[in-house]
Amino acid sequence: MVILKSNTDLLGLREAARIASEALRIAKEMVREGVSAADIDEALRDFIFSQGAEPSFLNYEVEGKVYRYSTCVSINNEVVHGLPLRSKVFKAPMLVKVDVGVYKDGYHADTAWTFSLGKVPPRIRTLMRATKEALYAAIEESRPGNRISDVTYAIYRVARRYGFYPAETVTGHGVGLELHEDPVIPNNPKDLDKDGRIRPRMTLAIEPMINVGTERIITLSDGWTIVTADGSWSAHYEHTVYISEDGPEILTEDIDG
């Protein structure tokens, strides 16, 4: 069921989004050689708690599995849900994707960003640009009266124009009172099922995940980490977006700005 938000809800969502954005800014400063994914996870966890909030992901349960970390940190061919392990040490050239959820006073915000470390190949720079462009194209389609398929096809068109592939089965989602709410927002048109209308007062977590070489993905034996089937690199950007009568309002921040 889609949960529509009140003006009071919007105030709470904005505060959760502010904290999540600040957490990503901390992550951005930490992405350098020799730092581990666990270092980022611990720093962001401590920051979120210092704000009187909680990490949305910590102890999140899905299909009988419990997630024991505060963030997801995915590198290179890891599409999403990468575990922030101490053994995952950053070494250039590398893509580092940090996904953060914040729960504050009853409200969740969800955001993710891709950071490059060192001199990544030009094609990977283009991948980052294309994925971010797909995010904003999708947000532009997130207007009252449009359909979820309009958002999905916006992502698809940008990805294919650059010769890339939106990852299959991984999706955006509603967000706010719960971390994952309806509607499901596929990145790949193959995954479109219900094609509901976008309505005022919805809150959406829109998150293109785009791969260099294939749409196909694989979940590793840890039960969480999703990687590209061909080993090619992937990028991921995400904003929490409130849908007003006049159109989309982005609640989280552009970390490149």
Ligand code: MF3
Given for the second form:
Amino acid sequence: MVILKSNTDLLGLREAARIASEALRIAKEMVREGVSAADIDEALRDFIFSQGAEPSFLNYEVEGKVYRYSTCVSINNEVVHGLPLRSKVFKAPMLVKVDVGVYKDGYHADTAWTFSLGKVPPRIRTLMRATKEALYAAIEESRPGNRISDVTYAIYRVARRYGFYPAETVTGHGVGLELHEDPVIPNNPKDLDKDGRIRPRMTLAIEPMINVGTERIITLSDGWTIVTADGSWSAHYEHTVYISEDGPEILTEDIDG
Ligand code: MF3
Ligand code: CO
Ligand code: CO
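Mind pulling up the form predicted in complex with the ligand next to the form predicted alone we just looked at?
Below is the whole assembly, all chains and molecules, this chain first.
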């Protein structure tokens, strides 16, 4: 069921989004050699609680499994849902993708960003640029009257123009009163099922995950970490977006700016 947001809801969403973006800025500063994914998880968890909020992911249940961390930290070939483990130590050259959800006063915001550590290859720089471009192209299509498939195809077109592949299966989603609300927003057109209209007062988490070499993904035996099937690297950017009568309004912040 799609949940449309009131003006009061929007105030709460803005506050959750502000905290989530602030958390990603902390993460950005921490992506250094020798720092571990667990360090990021702890720092962001502490920051979120300090704001009178809770990490949306902590104890979140997906398909009967409970997630025990406050963030997802995915590196290199990991597409999404990478565990923020102590053993995941940053070492250049590396891509570090941090995904965080914040729950404050009844509202969730969800945002993710890709950070590079050291001198990553030119093709990986291009991957970052393409995935970010796909995010903003998808947001541009997120306006009343358009369809969910317009958003999906925007992601697909940008990825393919660079010779990259939007990951299969993984999707964006409605967000707000729940972390994951309807509608589902596939990143890959082959996952489009029933299409729907984009309506004013929706809030959407739009999150392209784009791979260098294949759309195919595999879930590791930890039950969470999703990796590319060919080992190629992947990038991920996510904004929480409010759909007004006039078009999309991005509630989370661009962390490169
Ligand atoms: N990566 C997901 C999203 O952005 C949320 C993670 S759910 C968790 O929608 F359980 F893994 F935390
Ligand atoms: Co997210
Ligand atoms: Co999300």
